[in-house]
Amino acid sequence: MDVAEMVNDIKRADLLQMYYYLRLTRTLEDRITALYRQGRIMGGVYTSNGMEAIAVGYASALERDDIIAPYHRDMGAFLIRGITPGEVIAQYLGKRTCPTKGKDGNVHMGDLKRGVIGFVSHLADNLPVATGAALAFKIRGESRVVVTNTGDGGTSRGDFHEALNFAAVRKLPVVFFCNNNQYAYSTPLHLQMAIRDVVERAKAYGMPGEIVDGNDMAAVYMAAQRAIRRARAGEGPTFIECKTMRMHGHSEHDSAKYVPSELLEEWKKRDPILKAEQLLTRLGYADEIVFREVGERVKKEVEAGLEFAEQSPLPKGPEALEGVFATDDEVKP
């Protein structure tokens, strides 16, 4: 299998909107950044910089009828199913207009309309879920998938290891991405795991596995579309560790001062956006001016989106007590 010639099997305009969420990602976070350093946002900042090929490169496998359960580094999945700009900066501001309508923060957006499950802190609680959404398509037989993602530190809770199981056990169409970025929060892997693969753990399970660059987008995608291929033929779930590095500190108030430094200039190479302009280039699909439009036109849209977000109302107090339970009218009889 060689990446490098596959490659030419993806379309251009798919290779050249990848890039495009990459940017879009990287600018959106970044902007968020400073937002935060800047004192106007409450509450932690994740980031997926350095490791936004991830999200970009699994999202833009899927369908439209699919389904993502995503974690928090996984901004790009977000876009890509439809999630705009300015809804995300709404929702680190707590604005009205975001996803949870400022009920919660940052990455804990959800939108079952376009597909996404919202996260939840505890990491790996969405793994059985994702299974379950599986399994409804499964019931069904419909010909939907699942793609979800989970940190390597995830990969050690118990919820990890039930869902992964469970899936393998019913082949379910669900798609296991691993975003190994070496760290978790301070642990590094090897306090996190006595294997030097993530990967390592699908054997547990029965389940294929297989490990990508995770800084490639157009090798997670590829990965990504062979899995979802295997799920949606009724072949079960997959395992994909992708090798990355987390570039910045866990959240923005982390220094990570326990990463060493000569890491993290190693992974400033293998930069994603990067490699994807040295794909794109090599392809012959775009150059530097094309490089710089996409740049600036995902400089615009997150402004305005910051700008929608801005404008948009806070929330008011009594809001606070709505939607504990569902009603009725929101389910089919």
Partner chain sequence: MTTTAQPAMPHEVTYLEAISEALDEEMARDERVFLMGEDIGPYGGAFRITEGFQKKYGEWRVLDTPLSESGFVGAAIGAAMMGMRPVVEMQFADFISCAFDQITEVAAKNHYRWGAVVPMVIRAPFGGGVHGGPFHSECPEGWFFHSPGLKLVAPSTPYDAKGLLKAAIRDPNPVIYFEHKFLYRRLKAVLPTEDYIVPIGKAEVKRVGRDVSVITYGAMVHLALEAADLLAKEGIDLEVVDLRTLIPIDKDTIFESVRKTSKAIMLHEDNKTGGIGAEIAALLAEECFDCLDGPILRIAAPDTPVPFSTPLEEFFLPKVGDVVAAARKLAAY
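Residue numbers count along the first chain shown, from 1. For the two forms, the rigid core is made up of the largest set of C-alpha atoms that agree within 1.5 Å on superposition. No experiment lies behind these values; they were computed from the predicted model shown. What changes on going to the form predicted alone:
- After superposing the rigid core, the C-alpha of Asp14 moves by less than 2 Å between these two forms.
- Relative to the superposed core, Glu310 undergoes a Cα shift smaller than 2 Å between these two forms.
Starting from the form predicted together with the partner chain, produce the coordinates for the form predicted alone.
What follows is just the one chain, with no partners and no other molecules.
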């Protein structure tokens, strides 16, 4: 069935809000990429270009007290959870006003008060952390869910196996997403695993799995809703594979020459923003005027965020010792 025929239960305002976050994510990451190429950002820049619908879709399905354990393609989820464009740019610039107070760079950030668990570079390391948080929710008897994400390459790691196995055995309220963007850095999918679909791995753990179009915000949103509802009802975890394509390199210093140009051209036609606009137009929810207005709005917000970050102070030396150990006044996740 066509997605446009299945979204009657999604309010127009919710679809427009998701579209706004798609545009905000793309505009913010494009601005960060420009800063990197200008030599104003040290270290790596990792974007979700072409994959924005996944993070926007799953984060839009969460309730306020739910939490996420994201990875570096989840900028849309950061924004939906309340981390501002200014804070994101400040993070890249190492300023005191960013979520890590200038102690770390790029998207290695989190904020438990806003339900975002910070993460490290090693992909799939965030999955056991998410599983542990879900275990805490179950022990406490709280009606809360954790959503976590990794790439296709991350599903070949041991911590992926440990997290899914434990979550399935204990029927924990966690949803596992996989951004199947077809390349683990430069390794194509067929050289990573002998199975056709990553979702087949869910069978080994006795948990349901689902494949969705990772470039369709409504499809991701509805799949996330189903899995979150199931987790909240005590029925355990779900594994969701989102088929998509990484339209930039692994990071912005990677030219991605190993990706066939014809493959990229094919996926350009499936751009998540384009698909969202086609859906909204078909439903009669928006037109070119609305799309232009949203574009102008997010551009202003990103430029305001850049100004905030540039004017923010750098951290002072002694601040490096702050926040190293947990204190009694830390907010529980």
